[in-house]
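The form predicted on its own is given below as one chain in structure tokens.
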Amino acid sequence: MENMFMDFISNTGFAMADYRHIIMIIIGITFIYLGIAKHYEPLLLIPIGFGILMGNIPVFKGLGLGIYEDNSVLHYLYFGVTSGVYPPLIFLGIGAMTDFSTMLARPLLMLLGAAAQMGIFLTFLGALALGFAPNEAAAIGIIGGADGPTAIFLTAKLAPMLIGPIAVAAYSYMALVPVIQPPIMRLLTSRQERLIRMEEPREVSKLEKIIFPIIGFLLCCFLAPAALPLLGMLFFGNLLKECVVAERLAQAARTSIIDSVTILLGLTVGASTQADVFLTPQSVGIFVLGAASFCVATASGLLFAKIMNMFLKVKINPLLGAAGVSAVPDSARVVQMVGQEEDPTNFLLMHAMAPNISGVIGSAIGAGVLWSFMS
């Protein structure tokens, strides 16, 4: 009886603990922490929270429950970040749920979601510059543009074995954008800029919101055809939503669909950390590139809008140029926060979700080029 009270023992997962599962343990339930009790994109942090306590349970090699072993179910589930299949179908999602018209009513604000992608680009070089491989390089650079779906997407076709770290600091750095963007905005605009008031945006017509999604496809697949799966899925759910007659469509890609596959995407991210796999100097390195490459991003949004303000004679909010980041729709909200500590009656949300939009299709175009090139 002893020897197998001891045996039973053993093969507990108690037994098979390190330190490292502890620490992955602390950070999944962290996550979930900041997802119920602060809010930061819970619907995010949760599944991604209690996938890496799933993936932090140790346990035997070969018995089919680790994510990586092949006839794991948590690995066929995975399959579908590995093959890039979720994040298209989440753009399908967020296309449904968007209205480009804010964006449509002033195109020049586009011009600032463009500059945001100056972050994906400076990364890497910079992730090239420390060692990281040209593949690798490009799926950090990515982060910087502060969406998830477009993170992994690219990650997945450029380098795979980082998945892992790559998705966890994007969507952690999306999830903290109420975190790290203020103090950036704040130091690189003036009170007098950030009090600036938007004029009114013209009233968009329904033809032009269901015209744009196939001209704005079309326009940006030539331009980068490596973008189609995430840009095409984006201005599809745009056209049934705009179009009406497909209302029954829209309506599931933007709950049913999205919402599964969020909760598949959240729970098998977090999975993949496992602690042997995740806790390297590697992954350490990537979120510190990832927190660079965000916070390059918001400053070259800010600092592109005041060089705008030189040449234009109604003046812009300079602080719309943080909503440059794809951050969907958080910031945009951490603009309207920052403009309304400075006069609560200056309403900037409505002009900060063009640059903000704009930041979706700018950086998804981004992930485009650079698998073009990579590839």
Given for the second form:
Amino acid sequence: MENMFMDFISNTGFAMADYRHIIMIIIGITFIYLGIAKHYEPLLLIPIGFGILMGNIPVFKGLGLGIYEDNSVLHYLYFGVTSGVYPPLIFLGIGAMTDFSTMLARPLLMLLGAAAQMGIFLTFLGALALGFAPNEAAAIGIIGGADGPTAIFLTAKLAPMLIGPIAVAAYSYMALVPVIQPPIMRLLTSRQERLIRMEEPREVSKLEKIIFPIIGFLLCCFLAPAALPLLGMLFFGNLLKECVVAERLAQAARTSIIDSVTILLGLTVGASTQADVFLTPQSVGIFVLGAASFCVATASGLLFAKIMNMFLKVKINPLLGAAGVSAVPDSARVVQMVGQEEDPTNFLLMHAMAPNISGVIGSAIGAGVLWSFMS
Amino acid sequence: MENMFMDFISNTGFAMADYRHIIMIIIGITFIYLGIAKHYEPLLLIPIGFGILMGNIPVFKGLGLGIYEDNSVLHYLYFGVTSGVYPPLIFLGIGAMTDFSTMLARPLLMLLGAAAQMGIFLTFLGALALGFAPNEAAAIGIIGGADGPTAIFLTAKLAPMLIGPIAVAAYSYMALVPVIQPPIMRLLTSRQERLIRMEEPREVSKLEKIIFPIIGFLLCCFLAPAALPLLGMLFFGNLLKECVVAERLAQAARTSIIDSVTILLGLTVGASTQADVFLTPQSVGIFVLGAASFCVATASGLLFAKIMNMFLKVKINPLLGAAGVSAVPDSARVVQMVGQEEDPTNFLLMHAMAPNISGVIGSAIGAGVLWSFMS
Amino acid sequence: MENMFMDFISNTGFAMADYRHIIMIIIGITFIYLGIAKHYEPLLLIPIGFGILMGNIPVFKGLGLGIYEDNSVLHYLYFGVTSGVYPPLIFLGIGAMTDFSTMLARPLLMLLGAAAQMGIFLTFLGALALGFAPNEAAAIGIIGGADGPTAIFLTAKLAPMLIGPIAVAAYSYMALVPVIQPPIMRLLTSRQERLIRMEEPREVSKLEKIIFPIIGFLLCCFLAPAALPLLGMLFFGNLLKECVVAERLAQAARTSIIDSVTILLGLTVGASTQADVFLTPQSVGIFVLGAASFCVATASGLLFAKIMNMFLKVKINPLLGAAGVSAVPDSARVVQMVGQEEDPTNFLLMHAMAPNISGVIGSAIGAGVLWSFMS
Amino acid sequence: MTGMEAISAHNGWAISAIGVTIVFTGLTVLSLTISQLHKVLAFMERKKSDSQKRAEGAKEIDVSDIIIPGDMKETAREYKMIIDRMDAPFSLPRLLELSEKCGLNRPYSNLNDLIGSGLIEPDGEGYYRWKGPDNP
Amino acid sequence: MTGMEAISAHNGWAISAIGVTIVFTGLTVLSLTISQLHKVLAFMERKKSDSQKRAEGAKEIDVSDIIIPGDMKETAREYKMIIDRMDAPFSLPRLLELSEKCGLNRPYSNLNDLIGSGLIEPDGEGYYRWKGPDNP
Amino acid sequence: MTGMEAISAHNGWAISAIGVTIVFTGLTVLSLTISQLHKVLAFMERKKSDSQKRAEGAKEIDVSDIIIPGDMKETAREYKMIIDRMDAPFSLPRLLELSEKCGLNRPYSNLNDLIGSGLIEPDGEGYYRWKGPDNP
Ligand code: NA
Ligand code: NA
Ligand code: NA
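With the form predicted on its own done, generate the form predicted in complex with another copy of the chain in the same format.
What follows is the entire complex, opening with the chain shown before.
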């Protein structure tokens, strides 16, 4: 009996934990703290943070507890991540929640959402240069898309072992958008530019809003078929929302479906950061590249807006370019905030939603392109 | 780089599309149009329509985009169809929404729901005569049941490759019930008959409503065990609804469960109509037989009601027979409409729900019988 | 044709049923009756009861109807039980519904929840003594934990063939808590003891409630890592609830997720009681041991409370010990009821929630320990 | 193979005949059972209330009592517990929200009952007060 | 392999160039399409209403009619059926609850419309009455 | 094999003893931790508010502020945006519906707060008006 007792003791977390578990648990608690106390993307940081705790309780192998063991509960739930099913379901819900009106009213602003995706490809090049394999480099590049589900989807398809670090990097930086973007925005724009006011957008008719998801889907997916799972669901959710007659389906998509999937995705992505696969030199590279890609993406959006202004009669406020990175809706809020620092009566939020949402479409297309080249 | 670019271009939908994709996309848009503009079964036509679009974006093989590729997101979601899991879950929700009171008050009207199932078996014979294999003929026959989940369930079990055409045919005709049924109804009934008024149904006690799903389940499934997955869930859902003490489960069944499954089922069934498996001579046969079966089913219900009237002292309005095809609740509404054409103060809707719902039970039994003979 | 007809008849339930099906159907109806008419755990007894009916319709093998046939709908839904996924999801919802305040206010009462788990281990010994294999004995022991999801989870991992009888035994006795516990409570306590009043608990701050699930999770799972799937989800759900900023996720966990899973778990656990695996001498043993374990657990809680009183200045009401078995919230209500028999102005319910909930944690730890020894 | 030949070869006639028969049998038997069910229930009800009248005098028993979950008293007790934690007078939407959070069943309907029965009363200024006994 | 060498070896430049091009092409084409869409719709609308004016005289047609599900009449009919089963005057929360149970769409919004259009009126004591025709 | 023999053979005694020990240890440690937790929190709170008092004078800080999501201002701004798109005076159920559609958090509770704080006021005829500043 004494033997069995010592055996049991040696299998507890207290006996098996080493410094790496402690580090990861501190990271997990930090995520939870940022989500709760700072309101940084709480719906994602809290599940991911708790998932990090669950994935880093030191457990013995063989019983089926760890997320990488075949018959564990976490493994079954993680299947929605590795199979790529969760991200499209989240896009379905996002589609059913998103109002594309502002974008439809000023389609020109969509180009800012395209420009900010430069971050993806420059990071991809940077990752290649740092010695990452092409599939890994593509997955790392997508961090610059500033769009969690897209990043997880592409990584699941191209480099499943990196899901943990890439998701954590992507969500960390998305949460830190209010910290990362403002200095770049102030640096690259003049006070005059930041003071530019945008015109009231025109009224968008119901019919336009119904037709848009169909046309948008066909155009984008004819051009980049590999964006089908993400954009198909996004536009389908939006059609459900706008057509009114399927309101109960839209309601399901934007409540029970997206909330349930968010819980499971956050938790398992967090748990996939088991210390031994997360605390590697690779992860350091991923975090450095991720930070760079957010900066590049922000700068690209801003600069492209300034270039557009050279050709436009009615100038646009270049701050809107920063919203092109997606990170919906945080980067749009940052635009609003930085704009109001100069002129408290200047409301940019609504206008910033246009590049913000087109940035989502842009990074899904970018992910599709990278995926089709890597397969 | 030029090579890669040409390569990419040749893999876009623009380069790969042929006339068949265009046809299917037009069909998909038509479904969406009918659902939104005409309110024909919008909760089903819109997801199926968009699914047709998603399934007919021309994609290259190998990446895992098409619904028939093993590791695609659509394939995983489609598993609920091929495994037969979605239709029973929809029946669970239908059970939790349906009030069987009118049927319990006038059980005689259930026979009309039986009569209308003749359409199933005559179509089965017709399909055999046209040269379809027996399992395919059975799946085609069930179109005459006018019940989407039942048709999809049986087809998934007997002839999975026909799910696309059969589901599209079934839902098309269900959507067109207001167009198909009225002429037949006017042709086969006299003005006198259409003017018949039904008695107020008796009050049904709570206890009866609670006991009914249990007795109904045991009787039907002892007689036709293969109807178990569908009828079990239907009656279970109804028990949850009627027993009051499990209201929160009934609520889940009739909202989040049925709505989520409807989205996934509609989308994947639509996507299963990939041009190469859908645009075949077989599909033409299926559509012709499907139309015939709806007409036969309607006529059978009407004529059986007239036969019943020969033996009844208090006559029933034979229009009610047309509601026996199921297509809940559209065919009941059609009965109401045609009845009110003759006498605007004659309310048949409530009475028509009895054959309407018993038609659902009838076609599930019919599906069970066909399934057990084909296996 | 005559042959086919006779064939069909011989495959109906009427021809295939024997006395065992009848017994099981009566048991199923009894469960439904107890749930509806007596309000004993209706959310579980009704699905399990109807599941018993569904599992005991006599069906022919080969078509894929029975829950133990590979391709049946019930089998697919049952996978959530055998894989162990459903119970943690239910714990997620319970966590998102439970207010740990009373427990945080009087942590001393948690020891009662520990004491009542003696039932688990004494039953385990009893089952070994009756000749059950160790893994079966462990699964039987957990009935004494009076916690449905925990019992189903452990049984799925250790002795999957016993899921039916063990779940039915566990839920039967949980439903019968208002019948089983009061005599034992009256026997083991004096009138003086039952009259003891508890102090108002102190106010618990929001911050405590947020920190508790994190600390609780780390402590319990470091000590008994095998409790991770259950306790991880329980505490995670509670964190979602308490942190406020993730309210919509907590809402999903406590409505659509838990309700959907409860339906599927109840139904399939019920259906797993197919007569041939349920009506065995083993099951008799399981029921006898289960009853014993509930009595032992109740007695242990009561007696431990009396022992604690020897050392405490401010005495606690020993009736609270009976709430330690879990069976949330029925056993806490029983405490309230028995207490009020002596003094109608004595409100014990809130205080009884503390041992009640800690009993859930206690049995999850116990399950973890047994699991890690049996693997 | 097509036409009548195909139908015969695959037992089409037999299958259809049996199918139609089974569907009709099923719904007919169900129809008959239902048509007798309420008579049986009414008979049992009568018998039960007869025997109870004899046993308990004139006290009437309503079956629906068995089925309706929780009586008003239980409901009142649950809501009183929540109301106690709110300021008085309290706001109805907040009570609804809290009762939903506490997982109480069908808060809309129950609150309506409580208001209908006078246990909760409006204070005339958009807020409400508990008017029932302190320990319902 | 690292640096420029690694990028070239894995076609990094080409992939990035194509990727950026495709993203820009996609959003530009979409942007152009959208900017033309409402003009096309407005044109069609004008043409349609012109031809209809010629056909039906001055009668105006509102496109939104095609899209909004069910007209008020259908809604009124459905709610009337439920109200008929309740006592008069009835309570609004209970009506909401019942209409949700019956699976009616968007009860809040619809009831609001009904009240707005005067079909349902408050009786001044917290309850409501049906004021519309008996068979809407 | 049955009886004591079976128990011994399968290490029953040892497993049970360890099991009971672990369960007790777990809940005891948890119980101790909890009982200290609020003391630690109170101590930290005191220390923090002391240092802040010294730094900022008498200005009081409430921890709960850190936890409650969004302040009233943010809420007011969001609802104002919706109200601006409605007719004035507006109907409360419709506002609720719209705010739910826009995905705002806990509309019931928030609206209640807004009414409570006087930002939204009834117009006396069943409708409501915005009474707050134009740019909250
Ligand atoms: Na982006
Ligand atoms: Na039918
Ligand atoms: Na327990």
